[in-house]
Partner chain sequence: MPPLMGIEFLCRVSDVLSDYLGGLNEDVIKDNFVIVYELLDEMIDNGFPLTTEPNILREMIAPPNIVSKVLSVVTGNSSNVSDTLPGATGSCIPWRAADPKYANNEVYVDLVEEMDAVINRDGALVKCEVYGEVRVNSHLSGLPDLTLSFANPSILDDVRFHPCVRFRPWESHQILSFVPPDGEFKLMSYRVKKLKSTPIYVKPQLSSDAGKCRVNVLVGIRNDHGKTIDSITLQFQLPPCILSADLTSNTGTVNILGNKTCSWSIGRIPKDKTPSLSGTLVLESELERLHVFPTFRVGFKIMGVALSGLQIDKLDLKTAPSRLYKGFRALTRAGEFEVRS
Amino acid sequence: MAPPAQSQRSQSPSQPSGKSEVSDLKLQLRQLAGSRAPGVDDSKRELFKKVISYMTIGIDVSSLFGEMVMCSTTSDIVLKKMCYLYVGNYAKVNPDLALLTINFLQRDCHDQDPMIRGLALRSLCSLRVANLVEYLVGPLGSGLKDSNSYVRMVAVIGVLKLYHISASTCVDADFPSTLKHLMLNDSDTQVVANCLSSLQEIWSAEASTSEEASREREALISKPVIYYLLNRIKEFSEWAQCLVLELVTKYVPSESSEIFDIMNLLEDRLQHANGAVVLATVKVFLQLTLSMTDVHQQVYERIKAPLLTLVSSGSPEQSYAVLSHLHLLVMRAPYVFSSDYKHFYCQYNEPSYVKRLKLEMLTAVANESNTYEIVTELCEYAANVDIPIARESIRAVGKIALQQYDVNAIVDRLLQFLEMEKDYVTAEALVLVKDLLRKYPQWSHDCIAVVGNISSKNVQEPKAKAALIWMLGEYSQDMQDAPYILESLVENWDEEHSAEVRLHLLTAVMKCFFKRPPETQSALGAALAAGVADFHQDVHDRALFYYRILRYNVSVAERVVNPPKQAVSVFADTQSSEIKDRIFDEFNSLSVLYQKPSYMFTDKEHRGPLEFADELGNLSIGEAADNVVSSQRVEENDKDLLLTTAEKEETRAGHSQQASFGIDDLLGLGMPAVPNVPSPPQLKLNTKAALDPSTFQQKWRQLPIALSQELSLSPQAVAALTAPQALLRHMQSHSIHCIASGGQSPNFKFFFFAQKYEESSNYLVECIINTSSGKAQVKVKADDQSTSQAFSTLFESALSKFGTP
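Generate the single chain structure for that sequence, in the form predicted in complex with its partner chain.
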């Protein structure tokens, strides 16, 4: 529609200045109004066009209202349409005219031509003038009963528009139930589809206040409605098919034969020319089979080909959207796609956002059989003109190397990169070689020979320089001139701008000193002096610490700075599996494109109605109560958001902790096998406590957090926690019951509850355990706040006994 009022736009001299032209038009319109001469419609049309084009450039032509309405008593639909556009535009800003408009449109709602009836009704509902809604009810009611499907279709959407202007008027006129009747009985599928989309919107909005509406909303995904829609699916337009398919994803079949029936019925939708239909069908297939692992795998096989075809056809935007979804699936089930790796090869003139996705997918699908070819292909990209992609592909090579397939060949490739003499290639490759050495120390000989040849002058990027320095320190015994390189680096201390590099330099000089003391002594002295004088706090502190520990005892210093290291087995993953699952649940939405769950980029008030059910779906066991209102959903999401960031930090912390384990042990501070068990608490718990999931949810959102703390798990406990069930049984023996649990190693999430003995006071606990760091995040909520501390100690002691025989 034409944007109204754009009067700000500077008016060029050629454009009409207003006044005189408008009065001129008025005169001409008046002349034509009564005329019935042949060809009069044509001249009217020209005039109308002029009026509307004036309107769009911001000239006020509202004074022509009367004439326009008079002129539009015609059967010419184009004239009518232009007139509707005109009146629609002015009714909003000019209440005097609105009433006139309504009269005019109401008259047209009884026109003989169904097209005019429909158009008038559409315009009438688009007026959005709140105090005139009572005039809408009549025409809408008769529109819904119209004999022509076009009018009914418009009327159905009209009901929705009315609802948004005035919800109470719409509900009072009992339109929702009329729509429901139409949806189940109308012969025209477009009417049915419009009913469905309107009802979904209306009932979702009503559900928060009305019990009945939320029941009606549930009824939409009941078996009879779903089957009715599915049986007619081929008659629907492609867009309506998307709508129906989206609804089907929310349907939970009662038995597995139903699942197969639905999939058989929808199988040909995968071959539809419209990508939106294909993707919606894919979502149905994936959601239906979530609980059936082997069928789920077959689904992956089945949907693979259609998705790959979608990628190669259509506009870049379409292929990017499909590719993002494919990316998600590849990340979830890389082995299914491992034979199709060639589809993820980058084309020269693809945009870099597509290339980046493809590189990630190539990394994911690499396995024994295709690693060689994939790495060869990735090496081609390293010579790519597009520098960010070249870097990305080198990183991808490194990631594949860390996946342990055919490391031998990859190391050779990486070393070739180092010899390519391109600064960014060298930089990326250095970082990778460092990571590789941390995981596969056995490769040190080959790598060091090459790394030793790299002049540190050619490496400028802080990350790469830090990596090089780390290797110099770590392998100084194998590199002839390591002390001298380090020495020259120390001499240029002041020119080194990155604190990270300076920190690494300090540590490297220390390590070198322990291995080759006579050669390094002077460099160490210089480095410590420069470090202590450094303005950067961390560098200063580390230099001071090294200095003092050296003074205290050199052998202790060596044990701290240069302990024997274990190879790193797993590098921390950047995105938690919970977020990935969340995105998967929101398949076929923007979440996949942004690679973020929807709560991270939508406002609270716009969040979809069924999200909460998904949330609980992830945590098995507990039966999710569905009659949840939107406010609690929001809160739950917020809590989750906090949780996931905390979790990220935790994995990071876990990572560094792993590296420092060796140090702790050497210092004789080995973790106690069982933390000190606190004295037996006073609190007694009810051994047969019972709580249903919905009450739990309700309480969880009502109660404030009484206590939040981080507990350490004993190594035995970590070892015992291979599956959530193990902990459940243990806690049960301490009268703490589990209501929901989920997750996979290393992250587990539990919701526990307990009841005070002979009292109905409840304690609710959320416990997130990361086994790689051996930490548990515990949040306690209690009916009786005063005893929460006592409960927490109880909980802690119960948890600490886990894993002990």
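Shown: the form predicted in complex with its partner chain; wanted: the form predicted alone:
All you get below is the one chain by itself.
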């Protein structure tokens, strides 16, 4: 009987079948280690390639360590590179093996070939083994003095690696001083750039524990160093130029002439082909002129052309990065870019992420002169095959209408969208028409005439359906079939899965009942019954509330549910001005692309639900996690709503007395109130405070915004601002001093400072006043964040008294 056939499997020639092949490699390497026969280097290359390939796919070849080191005795640079790669990989996980490499690496650090010297020094510093630190100091010292720039460049980065392995060894060897000398005297710009990068990292880490390191870090942004680097900037590589320009943004010139000198020197960097260099230069221009309002506006005009050129050239990814920065600038100064709106038109072959950003920018730059052209272009996108972009374009049209530009024509366009036979177009248009009616009630007659022809059965998206129901309730007196449409929706209550729609339906039926009671009474009863029985807590609570208030008093219910309404003047912004300013301070970084400050995507508490997967346990991601409520809690809430006041007091007897007092007092039940906590002592300011402009600018850039708020000015204050000096004298009488001011009517900008009495704690204020709106935008920065609120109250009080006799 023949033996069973064994399964045959073809093996890759680059993958060993087991330990035997690694053993074969070890034997072959040992045979070649001392050989000087012709062609031995070629044989070594083949074996080295096999070893590296095995190592790359995760096979342990650490047993070949000794043989690899013995075979490294060669002048072939390719073999040297592969050997260094192998050594660096296994030295990290096996420090004992790393000791075997020290001799041959140190020997190679003195090789005649500068390339081998540099590679050996890089590999020696990359071992990152604390026990071998003593062997790094000598080769690094020699490398920093090497005649070849490549070796010096590697040695500089090696110093930084040494610092991260053993900071004390690096500082004791006085390497930072050597790097500083090289930075200011070396002829090779890449060496200079590496020195700058290393010194910034070392001194920033040391500054917290060493005053000398803190002084050295400040010296990096002194005038001699900055001017030396700027005068050589054309010699630097693109990466090094960005490094130097980032350093320049931290420099605070002592006088305005310096600002203009620096900008003139960097003028040609705006024409650079590399987008990173251009953006870094733009950041320098913007940061230097922050305190010079008029010049700052001129900078926007100057940087506009280079940025628009970068958008139209290069890859989509580069276009998006530049567009994101342009988007930030457009939001800050839309009028500067209003004449260039055609640059933001979407191209057919652009990715959707670029198109979406351009749509936002078209919305921002719209004004009286270009609205017609922009809206016409946006309406073309509504028929785009890319449905998300079509939706965004319709929303953009609505946003422009809410900005009060050419409202008549835009309303007509939106009503035409409602007549298009595309579900997503109708859905987006309904939501926008609802917002427009909230701001422009005078258009209700024209809009309702079109909306009345839309069947609720053809609207499936929750937000659009909710908007339609809102209009049916709000304008039920003008829509003949409104009660009957609402009644049919109530009949299909159980088929409606969106809680948002059910909530709107409850309110709409209530409103319709107050306007047309006979036709709506039965629908209202059915809606309240369905709402009270609803499983969703919000719907249940609202239905119960409506039922109780109707039983109490119908006229009171009408005043609560359907009061006289005023037109909405301003819709809430999605981002606060403080967030936008922080993003601007982090110009030329990922913050601009993410449209959020760095602390929101770097600190753990600001990360998304995915980052908390381990901590949340059984909670799911996103909105589903918010809806996880125990059945016991829902049941308790239902019982609580149905209890009388006396019953509630009995069931809550076990609660803390303080909380009970607070709730009962809020409900006006005559219970004793909790004693008031004494207010903190009022902040007292130094009447003779002094602060030089350079220190103010430096602190303004370094300190985070503590508070940001909008204040209203009295008519008397606005009238008194015809002479801005009056405000400066008034604030000074309250120990708040002005250090810079500018602008012309109706926009004025002031920078104030104050100091805490008998302390060196400073408060810095930027105050932008618009006399046409009577509003003041105030940002406060403080050395002592805990007292910023008290100072803000004091500043607001002083400003409110301006103009009063």
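Worth saying up front: this structure is predicted, and the values here are computed from it rather than measured. Take the two forms, superpose them, and find the largest set of C-alpha atoms that agree within 1.5 Å; that set is the rigid core. Residue numbers count along the first chain shown, from 1.
Undergrad: Please check if residue 297 moves between the two forms, taking a CA shift of 2 Å or more relative to the superposed core as movement.
TA: Residue 297: C-alpha displaced by less than 2 Å between the two forms.
Undergrad: Comparing between the two forms on the rigid core, is the C-alpha shift at residue 146 2 Å or larger?
TA: Residue 146: C-alpha displaced by 2 Å or more between the two forms.
Undergrad: Cα of residue 558 displaced 2 Å or more between the two forms, core superposed?
TA: Where the cores coincide, residue 558 shows only a C-alpha shift between the two forms that is less than 2 Å.
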